[in-house]
Amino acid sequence: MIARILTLFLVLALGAGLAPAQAQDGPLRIVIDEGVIEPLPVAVPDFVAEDARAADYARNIARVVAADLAGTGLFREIPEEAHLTTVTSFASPVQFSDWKAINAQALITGAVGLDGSGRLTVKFRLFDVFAEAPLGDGLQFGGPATSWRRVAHKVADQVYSRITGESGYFDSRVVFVAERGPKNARQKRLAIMDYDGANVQFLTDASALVLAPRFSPTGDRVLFTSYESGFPRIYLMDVASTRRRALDEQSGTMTFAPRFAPDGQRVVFSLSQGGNTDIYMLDLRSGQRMRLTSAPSIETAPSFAPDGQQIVFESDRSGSQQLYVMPVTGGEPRRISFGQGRYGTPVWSPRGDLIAFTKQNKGRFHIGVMRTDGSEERLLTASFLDEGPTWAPNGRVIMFTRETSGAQGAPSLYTVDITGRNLRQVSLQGAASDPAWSPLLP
């Protein structure tokens, strides 16, 4: 299985356009010119309840771990009814022959305890079944029982990381616009959820139109655009308290499309005044504003590179909507999109190697990615309306809005791997749009 894991990691690297990596345990290098990912069979038996009160948590945590892994498209859970043995003690030796017989290549075992104060303790181990050896040390997580899903996501992140060599993304949240009502009179509220659509909480009411929420680098604040004054205006909200304040209130202007800098202390956004729309940067500490573009065209949807040194944005200065990159200090932008159609809503990958975007061409909308110089463009989706990509914290998965056509059409949230595989709809009640992924939670 170790060889299989290395091969899986290299296929992942190839799909992301990365150079094959050196194996951690030796100098072996394997060059893969082409490959298809076959999901890795993994067994996730119910975790052992260390006392009766923990029984439901033990089963539910194991189910979330399994769902996280299977949802990536890289793993296939072997159903419980196929198991030949039952794990009844976390300390008991693993009967590897029973798991080999059902072709489980990875095995996850765990145990859950619940103390009198309502605090959970969750232990887990990951095994390479065919090598009959653990993959890394066992780990233990703790937290209040109400946070059991977070604990499960943390376990899944550890498993994902050990097998793929990449950081996980399950213990994260998404802020989005929850929608309801008819298409021509839709109400919109800011909401937040776990990455998989669970634990939805509303951050605003439906009294004013809200758009384009964006997380801070620490995940504790959100920028968004609201029309509560009758014109678009940027607001900054503290997620825990939902307290908010307007930013850069200047008479006669409209502000929108905000996004944090990697340091969390600056905000880049579009400002419209006198019929002209340019990109500005605001220092949240001093309130000082700096203009970054000055052109008669429309400049909007700015996004920082992870190192904070460059900004990608969309502009129609060439006569159609295209993507440009410029230094964070301003200066002459460099066009990076040259394919057919129009490009918008660019977002720099957390890894710094790719830019995701929305593309409209021949009546179809696409989510795509390209290198930061515009090369190697790949379209990952195609539909009546796909737009607004946002990156998972590890730069492996993109979430976006897909809207169906017709009078009854409504938006939903979808995810897709950066290879274009594993397109999935996020499970939510009601319509949703404008997702923005948080960093991994602390």
Second form
Amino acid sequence: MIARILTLFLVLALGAGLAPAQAQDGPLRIVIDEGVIEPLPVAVPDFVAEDARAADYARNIARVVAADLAGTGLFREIPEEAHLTTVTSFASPVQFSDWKAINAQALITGAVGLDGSGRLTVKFRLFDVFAEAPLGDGLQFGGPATSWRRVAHKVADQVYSRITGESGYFDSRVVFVAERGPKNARQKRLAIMDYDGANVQFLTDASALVLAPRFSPTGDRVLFTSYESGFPRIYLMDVASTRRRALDEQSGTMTFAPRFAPDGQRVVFSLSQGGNTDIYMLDLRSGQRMRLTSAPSIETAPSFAPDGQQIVFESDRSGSQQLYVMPVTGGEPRRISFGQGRYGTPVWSPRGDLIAFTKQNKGRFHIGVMRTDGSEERLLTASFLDEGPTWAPNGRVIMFTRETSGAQGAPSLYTVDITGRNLRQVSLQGAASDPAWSPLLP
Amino acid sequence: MRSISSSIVIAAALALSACSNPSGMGWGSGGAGGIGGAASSDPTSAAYFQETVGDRVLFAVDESTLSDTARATLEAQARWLMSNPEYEAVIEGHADEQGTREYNLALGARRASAVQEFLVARGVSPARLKTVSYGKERPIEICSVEACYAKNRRAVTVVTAGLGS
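Could you drop in the structure for the form predicted together with its partner chain? We only have the form predicted alone so far.
In what comes next, the whole complex appears, and the chain from above leads the way.
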């Protein structure tokens, strides 16, 4: 049965075009194309509270674990009402027959302790119900009770990883722009949240327009564009202290679209001067600035490959917005997008294999992915206005902005699997745009 | 008289939109500032420049080329700026919402620069002119059809008297 579970997820990976040669396995691919993959039924009974004070945590942590897994579209939670057994002891043997009877293929059990200093200890086990065997070892996580959601996300990441064979993405954060007010007087603030929309905190006030924040590779710093000087300029913020500094303040220029290099020490961005926009790189240690493109066209939205050797960006040098890849040293760019319409906001996948982009064609906007040579373009979404993809740390899921049309139009954040399945709105109060996903937290 | 009353209407509309933004939860009541209250009948006032000279020019989709209408407006702007040397100007480039954020910032920069170049060619000192792009961040019309888009694809010359440097 373990084999069966693993096979199911191997099939999903193949359908996503992620796997190499074995992808030619006929029957499995048919299953995918027909879209009949069933999410894996999983039971997540409330964790056992090892202390009366831990009761709420024991229940809430199980709920977050279940929500993380179900949110992927790869799992389906069997609701508690259907359970035949209550797990009252973490150590007691599992009554597999009770879980088989409700067709739970995976079972997650856990226990939560809370000590006098407010520290949580969470243990969990994952079982393959039909094999009547644990899937991997039991694990224990600890942390302050205030971080209970992070502990839950860590448990879910472990489960996801053991069953899919891929790294998880639940214990991560997203920095974004919170929006408020009517379309012609929109206020924007930088904000940060857990990947699932919980724990929103504001990083700036509403006094200056802010755009497009981007995480550093370690997730502790954020680049963004702010109009606080009256002109768009790029800033670097330390997330913990929210202290920020302007990175480039040349009079007569505008800077925007900043993004970190994988080394966290260099920043690529766009600079407009005299109406012309080109791409530059700034070394944060030396303050030295290097120009990477010199063309009369618009060059913007640069994004590094994870190996740090290449940069993908958009340019209208051909007459319309298209995607190009150039060496980090600034050599001759190679065009990679050739389909109908316009392509912008390219972002290199953390796996290195794909580039996500925004495509505009015939009055519609799409989020899509293509291989880094431009082949195998796939559009994942379509709407009045979808833009600005950002990758989950495991390169399987993309978050983006979807804005509705008309006078009451407003943006929200959505996620979609790179297969194009499982489109979901991120649960947030208020309008939001320009998400950037952090790496998996340590 | 007609232009005076329309100036009052604009000021009132701005005040209303500010009021409709309750300032709870640290959001404050920021947003676009209004125009000074000077009467637009004074030909040396910013209000006169805005309403009578014409403070904005419009662009075709994804274009920064100046149309004949735009050039005529900018000729008048240049004359006004030459005869009112105490004013400086920030030229704001804007785009409609059909486009990605970064591209629209760059496109707005192109539009603002096209206006700046025209005014400089007509004799306005470049030291008096700054440019800024708002991309698609500051539409004035909020519907999602061409009638609104056409008004949002604009470059606005915002004049201010007596700024230092």
